[in-house]
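Only one chain is included here, represented as structure tokens and corresponding to the form predicted on its own.
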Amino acid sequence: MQQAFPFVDRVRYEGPATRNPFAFRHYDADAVVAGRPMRDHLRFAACYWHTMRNGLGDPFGMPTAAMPWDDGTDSEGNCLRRVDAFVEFLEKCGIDRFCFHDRDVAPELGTLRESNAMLDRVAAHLKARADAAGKRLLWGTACLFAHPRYMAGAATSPDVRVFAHACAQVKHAMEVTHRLGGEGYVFWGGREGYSSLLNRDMARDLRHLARMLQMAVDWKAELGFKGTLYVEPKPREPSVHQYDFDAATVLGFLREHGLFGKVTLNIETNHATLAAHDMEHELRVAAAAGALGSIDANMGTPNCGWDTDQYPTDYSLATRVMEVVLSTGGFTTGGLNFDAKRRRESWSPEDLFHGHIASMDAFAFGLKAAAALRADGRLADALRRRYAAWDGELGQRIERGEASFAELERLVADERVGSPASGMQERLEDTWNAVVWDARTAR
């Protein structure tokens, strides 16, 4: 078999010191950190939409990348070199796991029954070739946003035939996904929002929204697939709304529609940019639910109101997504799937490695300084002593929901209550900086 990226051998851990591009400095696959190895924590993943499947084409230019795998149709011989380029790019970077589409592995045909068929064909051989190199799918989905059809939505498309449609097509992918060992299955709903409220019906939208999801939590019972099923919250874009806008919409969502503890979140980096958060709150938002699932691991450009899913090369960001993860106690069905495409002037196959080198490292790092952070104390001995007060008779009164108005105005009524402690905010800062920064700069 021709090899698709005969270039590079494997990309191997030589240390910080290193000067090789193929070399990691710091994702050492099997060291342990924190209790755990670092494969184990991280929880890799290769997505094949962006790694396979993304021409770096924008709305102002054609494509640009060179796959000189792929000849650009999407005949099943072209299908089946795409899952052998891909499966062998993962064994040479190290990726224990992939996500992807159902339209990125299979294209659609003329009816679903046609799609379906080419899908079960070229997902039995990628089935066969993940199997054989260890390799392990972390998530499936459907593609529900790119053919014509979807053009006002899936699951909250006004048209029933468009929503039956799209029911279908995960019934189908959710198959598949079960078939291949899946341990997640994402709902993105690239389209489920509105341009406009003169020709939307809002909550007629959300119900039926719902509707699907509960009938993927049904057949994901009758299937016997014991994956997670995740909803991935996303504000805007292509949509102008879109109704899974951030991690508290979503929710507020699966509450109320008696989805909670069903359906847990899958988080992106870069829809949290665009919803004006950073990646830290909306982990926190889902974490505090006791729902973070998963993690979409890219970066965006705060200042572009564009979902351009770059790597995720930031090593301050990576610790910083790495400290919640180790809070929550680490993934169990989830994982860091790497979301993110090369810029378009990042045209070679090589760049498709840099990309995931240095996010690797990126995370790697992000993983060390997390474990170190919380190793060290200080930051949440100080948020500790900045609750104190919580911790006492009265505190603990009114978080069990003893305590009253009338009781707490007679408390307080004579008081001169001053200004509380210090936030230190300078400080911690300053703690940050030294725990991540300094020792290894010394070092």
Contents of the next structure:
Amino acid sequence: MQQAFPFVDRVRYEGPATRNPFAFRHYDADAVVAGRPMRDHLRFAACYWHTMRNGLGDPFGMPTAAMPWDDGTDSEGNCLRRVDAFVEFLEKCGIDRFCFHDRDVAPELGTLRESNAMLDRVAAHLKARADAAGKRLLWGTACLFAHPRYMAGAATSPDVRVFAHACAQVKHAMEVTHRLGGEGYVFWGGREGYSSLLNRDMARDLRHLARMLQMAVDWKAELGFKGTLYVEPKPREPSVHQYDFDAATVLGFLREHGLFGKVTLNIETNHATLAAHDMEHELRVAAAAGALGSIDANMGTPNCGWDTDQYPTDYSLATRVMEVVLSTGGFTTGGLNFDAKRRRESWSPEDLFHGHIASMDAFAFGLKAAAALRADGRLADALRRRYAAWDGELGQRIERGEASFAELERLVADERVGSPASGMQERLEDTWNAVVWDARTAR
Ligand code: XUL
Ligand code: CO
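How about the form predicted together with D-xylulose (XUL), since we already have the form predicted on its own?
After this comes the whole thing, all chains and molecules, with the earlier chain placed first.
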């Protein structure tokens, strides 16, 4: 079989001093950090859509990516060759997992029945190749946003036949995910939103969205699918407003419709940015609700306002992400899926490797740095001290719901309550810097 990436054999760990651009400087898959091998903490996944299907076109210009293994057609032979190239990529880059949309793997044909039949054949090949290479499906999903029928949404479309089509497509995508041993299934509502409120009934749209998710929960049980269902929040783009705006919005929606606990969250960095949040904010909102399921790791250019899906190569960002992940006890079914694409100028197949290598190293660094912050303990200590009074008798009675306004008024009416202890933000930032930079050379 002709290789898609003949220029590289296998990316290996060579340590922080290496000058080899096809080597890891921090990601040493089997090295143990905080009690577990790095690969088990990080659970890296590559996505089929950007890695195999993104030609790097933009609204102003044509695709630029060179994909010598791809003849540009929707033929079954081409789909099968893409599978081979993808698995070769995973193997050479040392990435254990992958994610896909149904339509990334096989094209949309005249009817759903025809599309399903071809998807089944290509997915069988993907399963065989992935199994042989020891690669696992982190999650699957259905593309409910590319075809013109979904122009006004899928679950929230004002057209009930479109809703029905979307449900049928999800049903099959869940089946394929299950067949491939998927650990999860994602709902990203590509067009579940609106461009104008003049032509939308918001309350009705939201009820319909909840109906689709409940049917997915029911179908999951019927299938015997043990994976996790995730919703991936995003505030806008392509719609002006998307109903799954951010983590807090989605959690409120799930609670209102009796879906909390049945569906959890997949949080994406650039979507957090578009919602004017830090990624850390979104992760903490999800974690506080016990609903941090999985992560789409990328980053954006905040002053550009687009979902640029850049590779997450920022060490500081990766450290903050891993701090939250470690604080929750780590991923269970989730992982770090690189929902990232090359810049349009980075058109060569080599750049697919550089994007992933740089990101895997950033997260390996972030893992070591986050573990070092936890071992150092000064930040956790400062936090504990700041809240210490809440652990006293009064604080505990308030937290248990045993206090009233009247009682608290009696308590403080004659007191002069002054300033609380200093927040020491700058000192904490300094500690953070000291520990994170020390971790730079540590293993
Ligand atoms: C789009 C996005 C999607 C989902 C999967 O912004 O993030 O690729 O992750 O549908
Ligand atoms: Co995503």
